[in-house]
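One chain comes next, on its own, written out as structure tokens in the form predicted on its own.
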Amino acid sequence: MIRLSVITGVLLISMSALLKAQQGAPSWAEESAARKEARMSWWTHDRFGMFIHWGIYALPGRHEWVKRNEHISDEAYAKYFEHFDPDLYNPVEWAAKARAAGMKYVVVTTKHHDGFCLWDSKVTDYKVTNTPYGKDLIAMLVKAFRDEGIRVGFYYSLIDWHHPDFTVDRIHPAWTGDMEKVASLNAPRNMERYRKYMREQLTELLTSYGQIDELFLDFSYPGANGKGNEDWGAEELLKLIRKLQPQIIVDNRLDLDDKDWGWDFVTPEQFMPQEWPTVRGKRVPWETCQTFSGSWGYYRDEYSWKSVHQLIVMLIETVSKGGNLLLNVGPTARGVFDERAVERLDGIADWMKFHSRSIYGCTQAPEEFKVPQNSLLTYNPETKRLYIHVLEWPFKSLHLPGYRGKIKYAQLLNDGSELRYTTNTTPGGSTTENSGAEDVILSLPVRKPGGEVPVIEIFLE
């Protein structure tokens, strides 16, 4: 069994996985590195997306895993289905917030682990069109976001705690550890029927809403009393996905980590890798999914919310390591964004209005550019511009080690005002104590400019 582990932010894979990965891809999965790079080029350019976790778990407002966390039975959980009526739902407002914040794509939960579907699926009654609300939420969302020029992605849970054929496992709400009881519960269940159900639902999602740009499948947990690629019929599922949407970008949660063709990007969740993640020694596309607070779905009494400053630094740090940030919003049961989320989206929007140039099209800076003190670097290889994100504003000058002969022009990004610089001397003319002959000293205004995180734009020689 292949296990993918995260050690100091670097993705490592076992030797058996390496040997398997060297085997050829099936004909339907064959793709050159150049073709894959082109297919993913919009994604690696845009860098910033909105995740939306929404479903009937917004009614209890106690985490999207509330059914499992509190071991709620299907009968007790039914009250949320019967009362789901997001009368204030206006995806046009959601899309406008995402666009203003600089988010270029959206990924929405079409079905989460509780099995509730936000679209009018033809293969289940457990769907939004059978609630008091009665309308397809996904259709409206897709139109609203596309009208704002935002690409659309779908999240689909491989897990389904409502489906009668999904076998009880170690994360199922009905799990007690009593193996006799588990065996009894699983006796009438048939995972092949469930696999057919998944294929039918993904066919609906990938044929009913036009081009879908990203598919976030969630998630595998192989091992004792868990589920992995064989339980999902992962290869057959991925083959279907590639057939229906050849251009789509797919995450790495199908438990096909040992196959280079089994995923497009890796997905560190709720943590920041220490460096650009690698698989088998090679840097790979990656997207970290993060929340404003400690849960994905709406959680009324959750108070561990990140500040606007933390979120902006998170975005910058992600891009500085060659990655994408998928930042989550959990709408309320009435269908609006939590006021705490709105406040943070507005704060990000204020910063992105003037600094998005340091995010879009950017990646990790070449190694020749050392990171100045209390800063993060991003780099645009197309324009040959380096961006210094200054986390702690220094007094009057910023030391750039080894930058001599590399700078054509420097300016503050927020207003485009010039920053003068000298080599190995302070603005007053004296030699700095710790600077070398190859160093540059930028002259800075005393007062911190440019909002939460000032950015210096360097036009390189």
Ligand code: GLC
Second form
Amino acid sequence: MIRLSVITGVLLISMSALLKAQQGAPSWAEESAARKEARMSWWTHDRFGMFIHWGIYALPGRHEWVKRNEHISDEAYAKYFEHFDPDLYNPVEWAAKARAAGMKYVVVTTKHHDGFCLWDSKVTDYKVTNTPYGKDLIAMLVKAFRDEGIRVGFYYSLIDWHHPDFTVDRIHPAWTGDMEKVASLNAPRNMERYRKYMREQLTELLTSYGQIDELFLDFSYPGANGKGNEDWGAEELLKLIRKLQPQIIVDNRLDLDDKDWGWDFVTPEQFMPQEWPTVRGKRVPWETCQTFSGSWGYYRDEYSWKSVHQLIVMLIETVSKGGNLLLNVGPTARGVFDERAVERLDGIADWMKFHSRSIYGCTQAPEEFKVPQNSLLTYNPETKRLYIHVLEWPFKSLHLPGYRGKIKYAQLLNDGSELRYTTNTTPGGSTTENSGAEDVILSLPVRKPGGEVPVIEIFLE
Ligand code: GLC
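Can you now output the form predicted together with the ligand? The one shown was the form predicted on its own.
Let us now look at the entire complex, which starts with that chain.
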């Protein structure tokens, strides 16, 4: 009897150990929640970054997927490589624009799906140093942005439509759906060699340019004729990345979503979540990447550009739900931000100059603060200040439901001018009919104050 229960006990213990090992992180990926939070603290503080999609697709100027969208052969696509010469490229200007717009980090495409490399990679000829331009674009960019105090992150495409070992799949430009043709195209291709190529390239990127703060790997499409974590050798890749740059923050596109240790943040793309995204019931760090006009690479004839107002609201809304915004610029083939991008960046800069306090270090407001009409709230837990972003300027007063006793002081953020307030009476003194005893009424100037979106800063009790 005793023997039996000992055996059962041993069995139970070893079974639970097995289960734990299966669910738990491999030793190289072990990290406490507190350490992860500390590792990511600059990122959750800074909130706003610049994405840059640049490559030889800037020459056709019709989307960074042009090779696939128009099923362009390698031979036909070569003309863009042969003519790539961004003579006006001056990343010092880019970095100055980013800083003025309040962007605290940059994530630049080192290689996009077309396989073209913007740095002087030793393991391929398909790189910028072999184009007429001839210089390492990444090295110059890294220096310029760091000099402006902006952190540097890299985008690296897992997909590669140029590499001879990358198998043709359903999103490859050579895909026709004719499975016999696909099989014959794939016969000489060897993903094992491609995985080695990726490891070598990531090693170059993560050892040649100093500290890299974010890595944006793109992207997985598992399932029939797609590619997922096994195709990338995702675990091995992530292990290498963590070894080379232990502090780096990695996105969730390696197809390791079911593992808590397989990613640092989620990446809603060109999409605003309804609320703070959760994974397995827990709120997670998130960064939405967004474009000015729809495509990521320079697109000359695209006319769906968002307004400055829309972009500012997008930034505020992101922070109001606890997220980061990575806003993309697609420079031209001459190497500049085109005038439509400059206009947007300058507009954001005008607003950020006076309002960045409601963005940096801010997050979703605690639930006890109801969102006033036509507004978005952010909150700084360190300074205990609440920010009301007023999207439609009301006439003379703003009703704050349930705020009584919670406000120490209130001011407009653009000029630091006091906003007086009363509880359940109008500024003139008469009781309003539809405000409760717990409510506060802020007295506002009739004219909308300066800036696209006025912000009210509340010092909480
Ligand atoms: C998508 C697209 C790509 C873009 C990326 C940005 O995955 O394939 O062109 O670089 O999103 O998040």
